[in-house]
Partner chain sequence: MAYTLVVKSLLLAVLILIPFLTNSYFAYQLGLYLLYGMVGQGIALCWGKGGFLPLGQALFFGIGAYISGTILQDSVGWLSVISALILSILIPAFIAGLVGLLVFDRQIGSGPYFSLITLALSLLGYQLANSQVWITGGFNGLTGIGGLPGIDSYGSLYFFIVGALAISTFVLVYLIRTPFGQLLEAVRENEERTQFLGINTSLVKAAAFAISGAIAGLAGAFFAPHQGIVTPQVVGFILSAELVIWAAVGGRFGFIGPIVGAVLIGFLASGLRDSFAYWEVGVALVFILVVLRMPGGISGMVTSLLRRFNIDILSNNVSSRSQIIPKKNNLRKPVLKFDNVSVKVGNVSILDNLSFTIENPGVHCLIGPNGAGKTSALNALTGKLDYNTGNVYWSGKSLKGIRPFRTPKIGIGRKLQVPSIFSNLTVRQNIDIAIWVNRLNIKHLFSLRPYSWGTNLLKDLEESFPFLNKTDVHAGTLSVGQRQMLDFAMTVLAEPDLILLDEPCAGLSKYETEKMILAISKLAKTSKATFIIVEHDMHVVELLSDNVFVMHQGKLLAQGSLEEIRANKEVQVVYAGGSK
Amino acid sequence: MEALITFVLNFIYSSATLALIVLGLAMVFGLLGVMNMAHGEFVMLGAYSAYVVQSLGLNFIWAIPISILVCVVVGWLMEWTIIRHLYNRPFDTLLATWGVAILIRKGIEAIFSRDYKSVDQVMPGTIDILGITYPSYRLILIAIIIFLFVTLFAWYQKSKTGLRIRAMVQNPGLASAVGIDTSRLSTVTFIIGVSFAGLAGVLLAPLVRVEPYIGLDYLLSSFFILIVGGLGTLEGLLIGSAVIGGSDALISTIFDKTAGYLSVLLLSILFLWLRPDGIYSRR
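That sequence in the form predicted alone, only its own chain, can you share it?
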C-alpha cells in the first residue's frame, strides 16, 4: 500500500512539473506556431536566477521577480529582432531560435562556467501523508502548480485578453480587421510564454542540478508532451503531461531511468505515426 501511495504521489509530482515546464512552450508553439528551440534556455535562466539570489544571500522569493524580469527582457529582444519577422514560418523559427539557444547557453557558460551549481532547499524535510513521508517542497510545488493552472485557465476563458488571443489564433486576418492589434498581442503572448519557462526554472532549481545545458532535457520533454497531448489547449497539455509523466514514473520504478526515457521516446514516435494531432488538439 505504501509503495502504491508513493507511486501515485510521484506520478502527480512528475506530471505537474512537466506541465509547468511545457506551459510556456505550449503558448508559444500551440498559439503562435513558433517552434521555440530556446525554451529550455529560459528554464535555465530561471534556475540561474535562483542561484544568483542565493549567492547574494537574498530570500529565495526574490528569484521569482528577477527571473521574470530577465526572461521578459531577453524574450522581448528575441521577439523584436527575430521572431516577429518569422511568424507562420515554423521551420525558420526552429533554426533561428536554435541559434539563439546556443548564444544564451554559451553566454551563461562564459559567466558561470560549466560547473554544476546547487540551490538550497527552500523547505527541507518531509510531511507525513497517508502513512508515508514525502518531501514537503514537492507537495508545496504541486499545490502551486495546480493553483497556477486553475488561475490561467480561468483567465484565458473569461478575460478580454484571452478572448482576443483566441480570436487571433482562429482567424488572424479577421481579428486584425475588427481592430485587434495582433502584432502587439503576439509579442505579449510570446513574452508571457518565456516568462512561464523562467518561473518553472526558479521553482525547480532546488530539486535539480543547475548548469548551462539543463535546458536541453526540458526542451525534449516539452515537445514529447505536445506531441502526445496535442497543440493549442490547456487540456491537451495536461493530458500529455499525465501520459508522459506517468509512463516515465512507472517504467523508471520497474526498471531504471534510462528505460523510462526510452519508453517516452517510443510513445512519442507512435503518436507521431498513428495520431499526429495528439489526444486533445485544438480543432
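Show the form predicted in complex with its partner chain, please, the one above being the form predicted alone.
Here you get just the chain by itself.
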C-alpha cells in the first residue's frame, strides 16, 4: 500500500513537471506553428539562473525573476532576429532554432564549462502524507504547477489577450484586418512560451544535475508528449504527459533508464505511424 502511494505520488510529480516543461513548447508550436528546437535550452537557462543566484549567495526565490528576465531577453532577441522572418516556413524555423539551440549550449559551455553544477535543495525536509513520508519540495512543486496551469488556462479563456491570441490562431489574416497586431502578439506568445520553460528550469534545478546538455532531454520528452497527446488541447497535453511520464517511470523501475527511454521512443514512433494526430486532436 505504501509503495503504491509512493508510486502514485511519484507518477503525479513526474507528469506534472513534464506538463510544465511541455507547456511552453506546446504554446509556441500549437499557436504559432514554430517548432522551437531551442526550447530545452530555455529550461537549461532557467536552471543556470538558479545556479548563479545560489552561487552569488542570494535567496533562491530571486532565481524566478532573474530566469524570466533572461528568457524574455533571449527569447525576444531570438524572435526579433530569426523567428519573425520565418513564420509559415516551418522547415527553416526548425533549422534556425536548432542552430540557436547549439549556440546557447555552446555559449553556456564556454562560460560555465561542461561540468555538472548542483543547485542546493531549497526545502530539504519531508512531509508525512497519506501514511508515507514524501519530500516536501516535490509536493510544493506539484501545487505550484497546478496553480500555474489553472491561472494560465483561465487567462487564455477569459482575458482579452487570450481572445486575441485565439483569433490570431484561427485566422491570422482576419485578426490583423480587425486591428489585432498579430506580429506583436506572436512575439508576446513566443516570449511567454520560453519564459515558462525558464521557470520550469528554475523549479527543477534543485532536483537535477545542471549541465549544458540537459536541454536536449527536455526537448525530446516534450516532443514525445506532443506526439502522444496531440496538438491544441490542454487535455491532450496532460494525457500525453501522464502516458510518457508514466511509461518512462514504470519501465525504468522494472528494467533500467535506457529501457525507459527506449520505450517512450518506440511509443512515439508507433503513435506517429498509427495515430498521427495523437490521442486528443483538434480535428
